[in-house]
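In structure tokens, the next block holds one chain alone, the form predicted on its own.
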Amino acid sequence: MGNGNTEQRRRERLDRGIKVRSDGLYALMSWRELAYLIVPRLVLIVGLLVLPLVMPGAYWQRVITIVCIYALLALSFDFLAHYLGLVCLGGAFFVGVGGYIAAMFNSSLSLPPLLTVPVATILGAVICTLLLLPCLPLRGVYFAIVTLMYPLVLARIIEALDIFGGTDGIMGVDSFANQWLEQYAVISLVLLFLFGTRRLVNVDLGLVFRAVKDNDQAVRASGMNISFYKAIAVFVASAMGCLGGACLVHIYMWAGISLFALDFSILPIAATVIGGAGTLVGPVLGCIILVPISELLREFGTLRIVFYSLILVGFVVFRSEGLMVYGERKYHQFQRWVKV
């Protein structure tokens, strides 16, 4: 393309100038580039933050909050599955461990919201770490089905033994202190989390998860405990998890069995297909649109388990690879005019 007579322009993917030095060199660059990588993020951020103010009214403002519990979740699913290899159907097990957990903490020792979900978070996430630490070395198939007994175990072993509030569960638990702090707290949790596990898989400890899944014999000729870092790796998604529930009984003010519901392992599965498996923004992008989706499709009753199943099957077929992988690609392909 000429410009006059003498000036001659091409084509040039925006992204040429970052690829060629590397994405992490920040001081590197200009403005340009740092508002290249930095803009998706903030919408991102921003996004999430304004969902709240822009939701038409209390029920729709108490969903984008139920979205964040299930992002945690979906964040969880695709950490252990992606960087470490294992496929965890376990969702529901620590959203149980942890609403329980926080539920007792509340109710018997009377502590404020701010201080059962840290509790939970971190103390659920150390049971539920010890109780899968037995099934540690199994992989692919055969993790992923333990992992799915849990929560059917745990519920049945609360009713059988009418434990913990048996059927009725554990009534009474506190609220937070209002419905803005409920929603931004778990808000700011979730971008804690995402942006928390991206750093971490980039770092060294990230290589050796990587590692692990894909050659875990390797790992152990180099004289490293493969046990050691697939269970810090489990303690890091449970805690997300744990988190989770701990959230959801002082948003319901109820804990039961009912948090060890299957809806907690495999809505989290759907969303991280939708949004794409392996991004951990992914994962949020799916929760994003499917549970907004669910509730909308809620006064169908029954059928509803129809729209969604067709809604999943089209994003499979179609989209298989998932919409964050597919906006990054395309993003990534943006040009411009530059001067030959």
Contents of the next structure:
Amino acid sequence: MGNGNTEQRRRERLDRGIKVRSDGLYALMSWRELAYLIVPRLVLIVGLLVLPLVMPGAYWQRVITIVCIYALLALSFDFLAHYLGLVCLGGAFFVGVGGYIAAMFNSSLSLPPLLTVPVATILGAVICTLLLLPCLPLRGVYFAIVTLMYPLVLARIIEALDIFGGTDGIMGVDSFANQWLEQYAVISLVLLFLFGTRRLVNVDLGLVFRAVKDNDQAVRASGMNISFYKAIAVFVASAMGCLGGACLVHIYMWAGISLFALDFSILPIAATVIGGAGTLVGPVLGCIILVPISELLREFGTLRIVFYSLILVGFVVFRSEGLMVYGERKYHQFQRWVKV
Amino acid sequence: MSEQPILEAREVTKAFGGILALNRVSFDVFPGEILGIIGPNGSGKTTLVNCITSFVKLTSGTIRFKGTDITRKPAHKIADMGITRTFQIMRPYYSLPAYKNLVIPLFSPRAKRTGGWRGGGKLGDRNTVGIDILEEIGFERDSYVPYKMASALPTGYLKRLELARCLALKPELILCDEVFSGLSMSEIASMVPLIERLQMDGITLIMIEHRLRELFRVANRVMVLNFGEKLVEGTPDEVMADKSVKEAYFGSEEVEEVMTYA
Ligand SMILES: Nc1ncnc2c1ncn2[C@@H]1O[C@H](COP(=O)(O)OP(=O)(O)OP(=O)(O)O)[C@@H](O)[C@H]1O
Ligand SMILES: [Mg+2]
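Having seen the form predicted on its own, could you give me the form predicted together with the partner chain?
Whole complex next, starting from this chain.
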């Protein structure tokens, strides 16, 4: 490249990522490229794992746990919205179903949290998927609106029929054995589902998901039942939400209709916008930023909604692509001056 | 013809509100043949494809495939039986590279059953099978074209990709909706042998075309639609000689051209 003798400089922009991103073909060529791939993942994993250790006191440690639960919800939203084209505003629906199942199994059958959480995850996901089955043919905004209704309807039903503890909720749910177990359980789950979904969207089944988003008619013409594939994806996404709800119930030692609160539907979406939609890791990052901020603003009471909206509007207006999309691009590219 | 038709359409009627897009159209397709369907714009050709593949529901009539009534079957079941189609307005997966576009049909139940493209048995790596199919259909294997995003492909390749998606299912019947339109003469010239090879492989084709000259060269029989009704059906020569066809296409230079060319 450097054999030109004309004194002209050109700004060159290289994309380091292309080489390593092209199907991992050249990924293992040298330690530098290996490091290039591994370091960001390592930073994320180690960063999350040391977070509880550097937190000042139990209050902030608890905040980290809540961050992780929102992260599961945000992952679930991002996965459905950007890999299937299903914009699901019903995060609270998953939380509520998972939470109530865990609480009931714990209080009536006195199963320990170690059992109720997996049971609530699987059983909750089955129930959520079955209940959402009629909506799967809906597209775009219609699916969004209907899923927004689900948690509201369920909360009203519980209230009106006075089932599952009615407005009082289910009290006296066991907590996790200790706070360290609680924190590292949820952190490992977030990491597990983060890398799991990232893998999922790149295997052949995940390509079918993305194809459904891109062009569902062509998928039908290929002899595949789109509702079936949507159902699989909804199962995966609702499992993440139910898992979050089940953990939440054991953390608060209480299940009530506030599990169906709008916060669980809306905050993950805001986190996805801030972190970078479609990146999967972005929404997790968004939760790490957004949840502590909303905690800090707790003393302002309802006024914190204003701060919170301002942050969101700012992000949408100035950096609509999201932190992670921006960060990934900058990481993969670097600029340098070359003589031409 | 004593042979059992592979596809039988009887009195197929489709109304969109007040418009009769198809009015009691009946025809047979026989195994291994190429049936051309022509007709002026808006005559109902695409609607016919949509009806056969169940992308729209017929108002009345029946369609049978190899003796089985498929009229009310869902679209994915019909594709699963081996009836595939291309879309006139191409529908690739724009966010995926060309070869990954084929991973989706290769993932389908039918492809798993029929064992992919070459040979039976276990379907190997779908990526390589996809690249094989693309090569079969005219993508250069060693170039970067199969790895390009579908959104960056020119029309000629997108048309081929449409056909490739059909082939991944190992179909028995392909409905091609204007695969030649928008292509240059030389591109069509390279597509024609491809179509002929598919026929030699035993695939039955229904080809909808506006490029009459190229169609008449490959088609065994031609059916003409006009305002949703079947005008005539016959060998290319018979259709060309038919007076009503000339009237339907009155003023169309292409027909004049074909007529003088013949
Ligand atoms: N989804 C629809 N809703 C309402 N009318 C429709 C619909 N699809 C097609 N039509 C009408 O049906 C008639 C036949 O349309 P069709 O697309 O089948 O024509 P075509 O023969 O494929 O035309 P072209 O050569 O332009 O592709 C047209 O009058 C069209 O306006
Ligand atoms: Mg058409």
